[in-house]
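Next up: just one chain, as C-alpha cells, the form predicted alone.
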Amino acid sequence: MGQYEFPRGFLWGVATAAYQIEGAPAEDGKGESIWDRFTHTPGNILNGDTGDVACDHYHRYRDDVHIMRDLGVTAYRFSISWPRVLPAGKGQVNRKGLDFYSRLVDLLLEADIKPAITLYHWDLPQALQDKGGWINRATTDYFAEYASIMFNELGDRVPMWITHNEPWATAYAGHALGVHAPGLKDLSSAIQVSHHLLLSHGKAVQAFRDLGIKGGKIGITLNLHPVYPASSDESDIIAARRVDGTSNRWFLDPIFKGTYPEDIWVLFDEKVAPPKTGDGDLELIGSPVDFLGVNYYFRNVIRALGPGDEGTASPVDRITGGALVRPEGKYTEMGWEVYPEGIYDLLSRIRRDYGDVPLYITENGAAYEDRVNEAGKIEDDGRLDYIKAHLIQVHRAIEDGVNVAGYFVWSLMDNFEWAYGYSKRFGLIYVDYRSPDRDRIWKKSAFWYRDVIKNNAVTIKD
C-alpha cells in the first residue's frame, strides 16, 4: 500500500462557474450575458442546449453547499455572474444579485469552506458586448469597477480572489475560432482581446491593493499545457516553441516578467498584428499577484504543418505553424489525452521559469459517459483513476519543491459544458437533467475524493 500525504493546510476543493450551474438567466434583475445570447442563437450549441436552467444552483445553492460540507472540501471555487450584479455591466448595482452571492459566502463559511471567487468566467454582460466587448479598451475599466464592487461587498469574508479564468479561451475560442461567446472569428481581434483581458486583470489587482483588503489574496487562473515536439525534427521543435509561446508564455511572461515574449510579438507582427498597447499597460499587468491558478487537463504534442494542412488548419495553427498530434493512449470523452505526467512537467516548468510563486490547481478533471446502474450507483472508475493519477503527480511536484498550495476538482457536479451543452459530464456529483429538481447523485469518485480529503492523502492499494 502506497501513501501520498499532502502538506498540512493543503486546500482540497471543487470548482464551478456561474453560467454552467446557476440557471435563472433573467431572475431578480439579472441582465443578459453574452452566453445567454450565444446559446439562444441556433447552431451554436450541441442539441440546442442552453444554460437557462442548468443545475438550478440559483435556487438549490443551499443543497449544494450541504453536499460540499459532506464531501469535506475545505474550499469552493465559484464565479460571479457579472450581469447578475451589474445588469448593464456598469452603473446601477442589482442588490438582489449581490445578496445571492453574499448568502452563498455566508453559508460556505458556516460550513467551514473557504470561498474562492473567480470574477470573470466568460459571461460578459451583453450590454458591454454591444459596445465592443473586450475589443473595447473601456471594458478594462468597467471590469475594474465591477471588481471593486465585489471587493467592497465580500472582501471581508472571501480569502481568495481570481480575476480571470482562462483568458486564452476568452480571446481565442471566443474571438478567433468562434466556438465560444461572443462567437467572433477574427484573429487580430483575439490578440487585442488577450491584451485587454490581461490589462483588466492588472487594473483589478491594483484596485484590490488600493482598497487594502486584509487577509485576502488575489491572482489569476490560466489554462496551461506542457508542449512537446512530435519529433526531433527542427520544424516540429520550432512549431512547438511557437505553440508554447502563444498559449503559455504570452500570458505568463507579462504577468511575471512584465513583458510579452519577444519571439511571439515578432511572429504576430509578421503574420497578423500585435496588440495595441498604452503607456504603463505592462506595468499594470505585471502587478505582483499572490498566487497563480493552473488549469490542466492534457498536454500538447505538436508537429509542423505540412502542405496538406492548408484546408484544415485553424487560424491559430496557421500563425504558429503547428498542429496537435494525437498520441496513442487513453482519452476522455472530450477527446483529451490522459497524460498525468504533464501536470508534473508543467508545475516544474513554472517554478523554473517564473519563480517560487504559490500555485493552486484550480481545475483538473475528466469527462466520461456516466450511467446510473441498476443499483442506482455510478461507477465512474475512469474519472477516479484520472484524478488519482494527477494527484500523485502533484504530490511528486511538491516533493521536488514546487509550492502547490491546493487542488480543485473540475467539477463539483455535472453542468452545462459550453458548446457541448449537456452531452459531457465532468462532475463528482451526477445531475439528472430529466428530473424536475435536477436530482444530485454521488458518483464513486465523490466518495473516493471524500476519503482523500479526510486523510489528506492519496492511498494506493497493492
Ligand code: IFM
Contents of the next structure:
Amino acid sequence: MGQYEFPRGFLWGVATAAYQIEGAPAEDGKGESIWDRFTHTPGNILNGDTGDVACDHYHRYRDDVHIMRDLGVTAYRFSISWPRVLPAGKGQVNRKGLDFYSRLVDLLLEADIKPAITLYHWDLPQALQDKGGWINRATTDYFAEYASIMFNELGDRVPMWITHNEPWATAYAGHALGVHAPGLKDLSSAIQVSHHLLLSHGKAVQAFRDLGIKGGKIGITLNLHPVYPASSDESDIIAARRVDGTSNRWFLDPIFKGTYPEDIWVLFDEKVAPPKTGDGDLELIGSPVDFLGVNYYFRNVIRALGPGDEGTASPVDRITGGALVRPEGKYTEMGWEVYPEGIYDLLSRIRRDYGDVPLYITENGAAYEDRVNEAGKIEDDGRLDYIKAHLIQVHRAIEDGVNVAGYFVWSLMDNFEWAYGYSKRFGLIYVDYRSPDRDRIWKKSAFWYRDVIKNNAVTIKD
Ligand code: IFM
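Shown: the form predicted alone; wanted: the form predicted together with the ligand:
And the full complex, kicking off with our chain again.
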C-alpha cells in the first residue's frame, strides 16, 4: 500500500478544446474556421469524419458541467472558438457566441470549478486564413484584439488564461507536414508561423497586463518532450540535441530568456531560413508569464538519419537530421510509447533550465480502444494505469521541489481527435457517437480519478 499525497490546493482538472467537442459549426452566427474547411475537404480526415456534431457540447454543456461536478474536479480547461466570437476573425463581435462562453463560465463557478481558458486551440477563423493566416504578421494583432475582447468579457470571472495550445503543432503539423489545418507543406512558412504564434502570445500577455485584469493569471501551453539520444554515438547525440532545440528550446527560450536558441537559428539559416522578425518582437515574447502549461504524452528517443532514410524522413526530420526510434515497451492506441519517467525528467529539466515558474500539466492522458461490455461498463485499465503512473512521477517531481500546481487529464470525454477523427478515444467519459444524444458513460478511469481528487492522493493497493 502506498499513498502519494499532493500539496493542499493542487488543482485537479480535465481538459477539452472547442473544435473537438462543441459541434454547432454554423449556429448562432458562428463563422467558419480552418478546421471546418479542412475536415470538409475530402481525404484529410480518417473516415471523412468532421467536427460538425462532435460531442454536441454546444447543446449539452450543462450536462457536461454536471459530470465534472460529480467527478469533483476543481478546474476545467477548455478553449474558445475564435470564429464563434468574431465570425470574420476581427471587427464585428457575435454576442451569442460570447454569451455561450459566459453561461459556461457561470455554471462552472456555481459548481466550484475554476475555468481555465485556452484562447487558441487551432481553429483560426477561415476569413483570416484567406488573408494568409498565421503566415501574415497582421494575424498577431488580430489575435491580441480577440484576446482583449475575451479578457474584457470574462476577466472578472476566469482565473487562468492560456494564450496558445501547442504552437509547435500549429506551426509544423499545420504548415510543414500538412496533416492539420490549414494543410500546408512548406517548412519556411512553418518557421515563420512559429515566430508569429510566439509574437501573438507576447502581444496578448501585454494586453492582459495593460487591461489590468485582476485576479487572473496568464501563461502558454507547450507540447514538450524530453529527448534522449538512441545511443552514445556522437551523431545520435547531435541529432537529439537538434530535435530538442527545434521542438522544445525554440519555444521555451524566447518565452523565458527572450532569445531564440543560437544553434537552431543557425540551423534554420543553413537549411531553410530563419523567421523574419521585427524590432522589439523578442522583448514582447519574453513578457513575464505567470505559469507554463505543459502537455506531455511521450518521450523522444532519437537516432541520426542515415543514407537509407532519404525516401522516408519527414521534412522536419531532414532539418534536424534525426528520427524517432521505437524502443521496446508499452504503447497506446496512438502508437505513443508509455514512458512515465519522461514527465519527471521534463519537469525537472524545465526547473533546471528555466527557473521556478509555476507549472501546470495542462494535458496528459492516453487513447485506448474502449469497449462497452455486456454489463454496460468500460474497463479501461490501460488508461487508468497510464494516468496513475504519470501522477506518481509528477508527485516525485513535486517532492524534489518542482513547482507543479495542477494536473489536467486529456480529456474529459472522447472527442474528435483531429486527423484521426473519432477513431481514437482519450476520454475519462465514453461518448456513444451512434446515439442521437451522444450519450456519455463513465469509464472505470473516471471513477478512479474521482477518488484521487477526493483523497488529494494516488493510492496504490498491494
Ligand atoms: O487531442 C489533442 C489535443 O487537442 C492537443 N494535444 C494532444 C491531444 C491528443 O492528441
